[in-house]
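In the block that follows, a single chain appears as structure tokens, in the form predicted on its own.
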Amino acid sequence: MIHPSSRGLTEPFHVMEVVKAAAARQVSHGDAILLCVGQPGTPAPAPVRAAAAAAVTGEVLGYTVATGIPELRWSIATEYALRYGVPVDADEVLVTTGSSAGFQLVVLAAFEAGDAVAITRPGYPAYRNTLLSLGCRVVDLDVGPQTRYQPTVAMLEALPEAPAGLVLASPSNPTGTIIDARELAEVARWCEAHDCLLISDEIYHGISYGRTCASAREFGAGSVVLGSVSKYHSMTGWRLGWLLLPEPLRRPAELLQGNLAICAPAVSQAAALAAFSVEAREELDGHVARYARNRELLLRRLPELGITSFAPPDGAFYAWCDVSHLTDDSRRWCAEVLDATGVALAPGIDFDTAHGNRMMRLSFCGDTGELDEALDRLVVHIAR
């Protein structure tokens, strides 16, 4: 008899279950509006699509070296010099199959089974589930509005022992909050002093509203930085990310990449070279301007739903909302809302295992008219 391993019994990523239900709703009613996924509703920039077409017709697109094509690694390294003013060598860059695969490589390369890794709660659920599946112990840092939903040195000092690693995301998913540069520097120094590997999730950099995103790379080369073309570059399905790795982890991560994936998709690597062009940036900044308009619309209209408590969305494109006046079971409530209105929302239990039953995440990266329509439907539904 076949028995699945304990690693295969990981918790579901509930958002994906909502997406599946929303797809069924679209087939049956044709009225689904997805506010549940963190996926831009726009295609990759025109220069990226042109580069992909040229690569498909003119290149072999076979395996690349495990670390990624040199030109792309150089482009990514150069981006850090331009955006943050810090020198990064192309040898520090490992191109991965999305930041998710990059995170798996880091966990495998840096931690032993049983090592403790601290994460924020609320936080991105796949990080928790990946750590548990790969044998790590998860240490929750219960963050809230008093620290802008970001970890602090005081929280780390309060732990009974220093963890082997800390995962920090800024802008955060699901809250959208950005850690202050001074606080990030303090956390980075604490991690270095306590032999704790800081893993800085920076995949939403480029999408912010008046606050500056600092990179952990500004405060030394001892941290791991996760990057991706998925969010700002509007290339989720292209599955291309990268790691900035401290020297001791570069060779182990390269060897793991060669065994587990061989390399990131060749066509995505070729196309991503154009993602860092001036022409692409102009198009992408136009998307960010739309996200900003959507954010203003959302902040203006959320009180119509009785929602007055939510995390300040400094960046990314999420609102983390307290719906305790409407439910104490966010999973059931989101399912009921989808059934009644066709609007798909993400239940808070995905992101907060302790308090997520009264929270929900709303994504505002889609079309402004659709967002307004969804809010209209929600207003009518809640008023019933």
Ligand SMILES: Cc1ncc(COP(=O)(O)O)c(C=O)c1O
Second form
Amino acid sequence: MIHPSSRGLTEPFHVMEVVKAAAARQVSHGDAILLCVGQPGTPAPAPVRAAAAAAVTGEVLGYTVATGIPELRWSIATEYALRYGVPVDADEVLVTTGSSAGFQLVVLAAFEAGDAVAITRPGYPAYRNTLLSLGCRVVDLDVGPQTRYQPTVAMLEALPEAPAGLVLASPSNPTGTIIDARELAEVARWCEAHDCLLISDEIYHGISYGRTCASAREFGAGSVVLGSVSKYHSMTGWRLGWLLLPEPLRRPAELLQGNLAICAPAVSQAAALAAFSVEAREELDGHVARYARNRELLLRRLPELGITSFAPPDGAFYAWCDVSHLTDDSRRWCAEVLDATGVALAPGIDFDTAHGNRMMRLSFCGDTGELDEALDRLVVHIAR
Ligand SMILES: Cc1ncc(COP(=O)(O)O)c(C=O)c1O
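What about the form predicted together with this ligand, after the form predicted on its own?
Everything in the complex follows now, all chains and molecules, and the chain you saw is the first one.
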């Protein structure tokens, strides 16, 4: 008899079920509009695609060193000087298979089984599921609009004991909210004073609407920073991310990476060398301008759906909406909406295990015309 381990029996990422249902709807009706997924509908920037093509034709593309090719580590480190004015050494950078694999490496490198790690609720579901799979205990910090859905020192002080780690995402998924630089500095200071490893997920940096995204790295080299080319760089499927690591975690994470993955994909590393170029940035900033237009459209039209309570989407491309006037079962409601309208929305239960049944997440990184059309359909459906 084969018995799967308890680690393998993780909660699903429910959005992936919605994506599957939306794909079936597209086959049966040809009218699906996906507002459920957090991935840009655009390809990688042209210089990245050119670099990938050149690498495929001209390079061996064997394994790279576990930490990532030196030029890429250097480019990533240089970004921190450019974006945040903080000098970062290439040695701090470990190139990973998306930030997802980076998160796993940090959990393995920094925590013992049984360690408590605090996360926000609502928050990105894979944190909870990964931490539990890897044997950590999850401590939920209930966050709301009064703190822009971000953790505070007061919340950490209120815990019965300091956790071994804190995961913070700014801009956040599902809310898009950004932590103030001052608050982030205070949280980082508290973590350092309490031997709590701050893991700062900064993978949506570059996508914000008037508010500045501070990096935890600005407040010292004692936190872990998660980065990725998935979102701003429009390269989800290339599976490339990075960690900035404090000195004591660098060698353990390198050893784990060498054993668990050997290295991040060589072709994506070679291509990503072009992701930080001025030319790529111009193209990518064009996408961010479209997200900004979509955000305006949403903010204007959400009240037509009776949705007047939503998090201020400071960054990323999500609106976290209260739909309690429409349902107390977000998963069933999203399935009904897809069935009736072809519009796929993400049920809140994925992101908030306590209160998510009255919430849904809407992603606005797609085409503006499609978003408008989806809102038209939702207005008609809700008026029924
Ligand atoms: C907050 C957050 N962190 C991490 C990830 C994982 O991103 P990737 O592994 O593509 O870098 C996602 C993906 O949606 C996310 O929303």
